[in-house]
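Presented as structure tokens, the chain that follows is alone, the form predicted on its own.
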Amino acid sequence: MPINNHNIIRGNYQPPGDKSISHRILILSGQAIGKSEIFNLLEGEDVINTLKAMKLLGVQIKKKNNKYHVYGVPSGGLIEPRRKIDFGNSGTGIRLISGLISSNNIKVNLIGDSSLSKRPMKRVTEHLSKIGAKIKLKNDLYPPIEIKGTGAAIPLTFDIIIPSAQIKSAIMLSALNTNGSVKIKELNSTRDHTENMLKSMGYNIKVRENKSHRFIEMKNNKELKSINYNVPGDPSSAAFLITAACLRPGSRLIVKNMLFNKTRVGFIKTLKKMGGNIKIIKKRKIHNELIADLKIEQNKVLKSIKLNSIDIPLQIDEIPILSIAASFAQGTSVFKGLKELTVKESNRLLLIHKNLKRIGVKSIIKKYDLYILGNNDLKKGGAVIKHDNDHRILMSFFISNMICKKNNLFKDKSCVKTSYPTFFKHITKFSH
């Protein structure tokens, strides 16, 4: 059942398992000593491709009684796969496992689909080359990635200029098989799930941060211990239903067991500033990650927002759905510094702009800044949405049906399997 402008959002909602954590727990439990158990793993295509990659590298993974059993191999124990490893559309998977492989004495060819093959990899591989790995990229920039890892990785100090959890995590995964002290200085704080897991698994890692930098030091003089891990709900997936609830006065949504890591919930702060009535009703900490239950009881229409460049990294994945909120908010909203959106699964900045125009919303791009001229009127809709098989663009503009006179059209909805296979089932369940 498609949603439309008569719908409100109601119910008790459990988001699917977090995608970032699902990738990382598969990789780290695959390097731990002993058997780990993973509950609520996201079974989207991106994560399943990481699971298949770990199997090809010699890790035994079995699913039984709705949980995954991972039998880890120790650092340095990965085997050379007999074929290329295909990551499909997953930038996270290919970048993180590039880091893991780089400090193992094996040769591996990593490939992806047509979209992934246009995404920049040098930002990661230039760091991995410094430890001694031999890496080739297409046009010195894009996948396929050919890696000849080194069994004698050089312990270095890395200064990461681009705010990217994938760059940081790739380096950290290479450190698992690097003798000596590996140090990382990160400009601004990015998602810290890798650090949190390593702490929970007993690894020798020290983290400190100030207002502008995070400092990480790792030594591989302690074994990575096995873990039983319940993956919390993905805030980036929950953002679609949470935003949908904020669009419509009368909506009442309870969100259960959602990851509330400070690097992942910038969009909650943004929606609250726009007038979203979002309350945290329960918080707890599990495996160094903050988990929360939320209640959205929307009773008024939204107002416009201005986000500066410094605000963007902590809600980069939610900009597409926030653009829908801005369209139905009174006044001009401004999102500054969206360059990173141009190198995602698609050029998200351009697709947001083009599709807003199609549904009847005026927006302007100035350099990498986006201006959305919003109001509380229903948009004309009835547009064929161009999403370039980008899951977040498709889901965001599917939610836009709630603010359009006519429902928009989507030619192929299969890309939601990348991150949120149950999206349409959930949106149908909670729209009334």
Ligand code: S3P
The other form holds:
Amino acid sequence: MPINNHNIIRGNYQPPGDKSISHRILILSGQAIGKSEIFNLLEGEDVINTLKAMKLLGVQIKKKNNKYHVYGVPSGGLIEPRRKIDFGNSGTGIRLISGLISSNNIKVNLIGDSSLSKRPMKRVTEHLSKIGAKIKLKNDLYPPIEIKGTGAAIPLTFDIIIPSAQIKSAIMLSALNTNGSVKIKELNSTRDHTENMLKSMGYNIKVRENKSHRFIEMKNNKELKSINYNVPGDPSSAAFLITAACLRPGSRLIVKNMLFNKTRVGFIKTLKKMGGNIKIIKKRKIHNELIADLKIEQNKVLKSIKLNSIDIPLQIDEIPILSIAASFAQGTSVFKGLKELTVKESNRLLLIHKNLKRIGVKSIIKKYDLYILGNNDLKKGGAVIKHDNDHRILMSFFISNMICKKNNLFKDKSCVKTSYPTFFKHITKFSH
Ligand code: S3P
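What does the same protein look like in the form predicted together with the ligand, given that the last one was the form predicted on its own?
Expanding to the full complex; the earlier chain stays at the top.
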């Protein structure tokens, strides 16, 4: 399991199933007519909580021969659960399913763990209230969320200012049981898996994009058809081993069957600009999603990078691991406009800054911009990493052992289960 500054990364790697797609396929197949089969579903805690939520709402889901069989209920047909629905650590789960519930005539209480109970929900519920759902939050801000959905949702036009696929998808899921035309305008840099999946399932959805914005129109006059779906590998999970390979010349990693949607692979572009030798060796489109195989053959050390605010949503979950790359890259790197990073599973901006300091890297936060003073020297390390049970902070700083003289210490590593239960197994397998 340990990884240190002598290791290189080598092997043929299949990343675990994509988390965003896993949530969405469980929810959408749960509203489709007939049986859907899902292969390679991510069996992380976040996704399993969404699976349990769908079951409590009346959807039958069974695992047989490595596949999940989902027997959907038609939109508007969700049943009132007998108890509160617990989403654990998952912002995606609680926000998306709030949207789904808001246009069903049921009353539901949605709760989460201590981290989720501090995350902002008003950004979603302020939109859902407008369609006619009655919603209460703790201190008008946080979970628990109490929703009394409406069976007669009002079709509206929404303008989303915060770059968030979760806000957009919550509204889109409420539209499944809204008669009429629901229109959404948002920034085009957020992930578009809900749109792509709805198209693949025969739904009446139109998507248009200009340079900066995306325009969505949904009408619920066509049935959502069942689907058989093979979940591609998660780029946000693969980012740890891909970055690790780029940190160390001599590494050679083949990545198989990874989701290559342009809203998700901003970090690949970033690593390439920093000197990462990453080649895309095979691209194909399945169910409206691009999928690729990659080859990383690292032959040089990295150099610094500047990311503007507009680039951030395209790599929002990869900023923690990119901060490790920046620490070991020659020059000062700048990540601009990281406000959204402060409301993730932890305040990631602050934890990156604090932990970089602990391992011996200087960084500066100016408002929401992060400056990292990097170089190709090994850092002192030997630090106790403060991860606040945030999976991506833990995994990023575990990889930082590769750039430290002494390995760092981690008190409880169990939070990797939320998104990447096989993380340590993969580290052991691919570090040599
Ligand atoms: C996700 C969207 C992102 C991302 C999260 C997963 C999704 O959040 O950080 O890990 O599946 O829609 P925001 O849309 O709130 O930025």
